[in-house]
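The chain below stands alone and is given in structure tokens; this is the form predicted alone.
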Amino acid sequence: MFADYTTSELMSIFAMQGFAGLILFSVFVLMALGLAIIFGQMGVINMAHGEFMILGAYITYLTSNVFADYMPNLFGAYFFIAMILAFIAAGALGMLVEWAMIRHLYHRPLDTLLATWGLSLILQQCYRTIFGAREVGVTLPDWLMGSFQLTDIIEVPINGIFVMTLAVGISVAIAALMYKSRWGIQVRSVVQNRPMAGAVGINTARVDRLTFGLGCGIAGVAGSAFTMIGSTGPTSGQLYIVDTFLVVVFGGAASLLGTIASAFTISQAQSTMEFFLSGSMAKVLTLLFVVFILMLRPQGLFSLKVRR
């Protein structure tokens, strides 16, 4: 298989693999991030949560039709509103469904469980009424275009340098307001022992809610940086929700650093397989290895302290 290649040729056809895998882990990290958050702390496995992420997909399509059409000097900017938009309406609708739907189902996970992907399929409906079944495109700015020659091999696409630097960005974002905010500190107070933090005054329910809508609205930023990459659907949010799962339940719920790493490895593992092997095969035996090490160790790579 590799009789035909130099060594020089080999290093850089490796090399192009480790960025494809980095561009994955990026896509891992912002659609696991706010799926870490809620599931760590509420406990909640949002099944629809790859449908928060069409919704900042759409949000940016329908953005840059908008700055297409009606301010065309300013379209070269249009993607950090549409980021901005799809977050704040990924939010929204969060913390709505969480108002609506996610507070009377605390502490019944099985039925969270049901009700989200029933949530998920009320949603891919109303993307399929709204903007039809077909997949739509998003037409990128001029400087998200191209790509760097690093060798006479090598090329580092441009938006994939964005969407990597986006997930850095996204990730320090989170990880300052955690552990360094007032709020930061009663999301982690409500993880640790939820009956004490209710009892020194911290209110839950409005902490939950916010925590919901931040998740979601990770999401939808994450379906900004998505249409990048692939094209849009109104069931384009399952292709990723099973590889999401897999990352947080890798890395240990409630834990950033161990969806982070959790990420990295998979991504890595995934997009190194894929070379010698079938796409297919590469998702199957990367499944088994992550199987294999969750009989090993349940919690996850890395597992936060409880108070019970």
Second form
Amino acid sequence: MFADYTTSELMSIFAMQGFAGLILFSVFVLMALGLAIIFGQMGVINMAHGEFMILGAYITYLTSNVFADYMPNLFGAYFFIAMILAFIAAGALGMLVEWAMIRHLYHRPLDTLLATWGLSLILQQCYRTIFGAREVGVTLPDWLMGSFQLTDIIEVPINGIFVMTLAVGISVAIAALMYKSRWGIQVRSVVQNRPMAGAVGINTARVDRLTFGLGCGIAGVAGSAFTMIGSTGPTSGQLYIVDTFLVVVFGGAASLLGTIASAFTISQAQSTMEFFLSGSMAKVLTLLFVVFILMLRPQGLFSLKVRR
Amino acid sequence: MSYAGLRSLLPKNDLINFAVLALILVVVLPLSLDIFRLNLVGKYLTYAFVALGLVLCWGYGGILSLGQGVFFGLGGYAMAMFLKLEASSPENTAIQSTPGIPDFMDWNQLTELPWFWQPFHSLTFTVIAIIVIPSIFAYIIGVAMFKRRVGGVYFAIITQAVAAILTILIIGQQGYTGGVNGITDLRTLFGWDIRTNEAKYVFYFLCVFMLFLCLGVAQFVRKSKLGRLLVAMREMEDRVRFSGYDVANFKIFVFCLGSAFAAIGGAMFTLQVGFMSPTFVGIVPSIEMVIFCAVGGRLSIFGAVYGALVVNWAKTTFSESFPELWLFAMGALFIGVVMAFPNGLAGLYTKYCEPKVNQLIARFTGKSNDTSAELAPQMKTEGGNP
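Show the same protein again, this time as the form predicted in complex with the partner chain rather than the form predicted alone.
Starting with the chain above, the whole complex follows.
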């Protein structure tokens, strides 16, 4: 399959596909970070994660419409406001869901899976009722349009760079929060030993709620970023949920670094193969590869050594 | 088998359950419904096979598979491939550029039958393949997972990924599988038209017969030592392991059994509905199959049948009259079953109805004993009062 191309063309193809893979990687990282916190740290399977992401996307869509109608001269800046609103909305909904549903099911992880699946169906139908079944897209502000021309063949879209910067920034912020802040220490201690964490005076119920809310909030930001590279429909979230779970499991559930590494591997493999094979075969091969590795190494790429 | 052995395999309550289910499926429904509705019931019953397998895997063994649609699909596709080959005989497909191959292959510029379609000319091979291929597939997944002590949530996610892979593969390889439309336009079985009302009755009763066969196997597993080991493993896996049992083998066995049930269901589905498509394979249908089992009661093999019937009937009724409400109802069903009724319909039955039924039975048997035994009146009041 490589024979039809010259070496320099091949290099450019790899560079272009590599960059397309980096954009996919950023979306995976943003989605998987929230899930890594919820699933990796708390052990809760949130099948509605994709719907929290879509909530963020719809909030961004609404914000962009409001800005276009009432404050057209500030339109260039709407995206930052939208991200903050998306974070707040998804996070608040997440905390509500945790209070109403998840906290009763902490000792039954398989049941959280079914209950959150039910939640995802309800949310999907809500979106369909409110926003309609058709996909919606946002208008990008001017400064995000266009692309840099690096060489004759290679060009790099600006919105891609922005999404990547966002992904890196949020990853660093989460890492700092989880491993450097006092609150991160509380979260990790609750995960490792709930009764002892409670005994030393940590309000475990509150930590759980905030952690779940944070994970959902990040999903909201991911959805916000998602609007820049694709359109949003009621079932867009469901398309990504299995991929995202595989990213988290493949990386090793409790490791943030593992999540990032596996998002990188999966997205690069997929986008490079996509150029040479059909899209569906690229996806099949990537997923098979991940499942195969997981069969050989069930704990994922990076695993914490915890005495059980 | 001795009488005592039979009694321990089939205690009185289960005997009554079997009888009631048989009465409903064999007598009441065929007499009260027209053939269109009966055919729908037959379609719902094919999901009962899957739910039955899930009762054994999930309820008893604690293994939640979110990929049962894969096995349902494999069984269904095997059956569909046989029927499709019969429907695309050279005479029927004379207008194609390559006569004698299924129409979708012709549309996708294939000029000869792929090698894996060849054996499906034989019905014997197809019937064996329906059971064996999904079991082997389940065995491979099971060995890879359970021997490495992967279970619970991870197993669920990986089976879900397998369901995703198979769906994408089927849709992507249009020339070999019929793509997103699936395998359609199935006509005859050995020259016998399968689309007539008469054929639909035959297939309905065949489906009920197979379901009772599978229920019998499930009841046997449940009452055997294997069934008790499964429950023990679910509750305290390490303790079973330390008692000297190879936990993984039991899990692999029950997973294979569940997948074989699902595959039989899939084959019955193809026969009754007349086509097979990837929409019954993927993630969404696979999770819906879990909800049939959960609504019926994850610990009851009869609950699985009623759960599949009730949820599917509700789905048809709702989506006919209030299509928007169906997803809300379905979501609420998931949440409600998990949070409020973890044992499903069967749990409600054992809690509220069974004591009353037992009272009734005690009263009847008490009356019949009235003349023969002197203690009978006392038993009768005991049965009547609480």
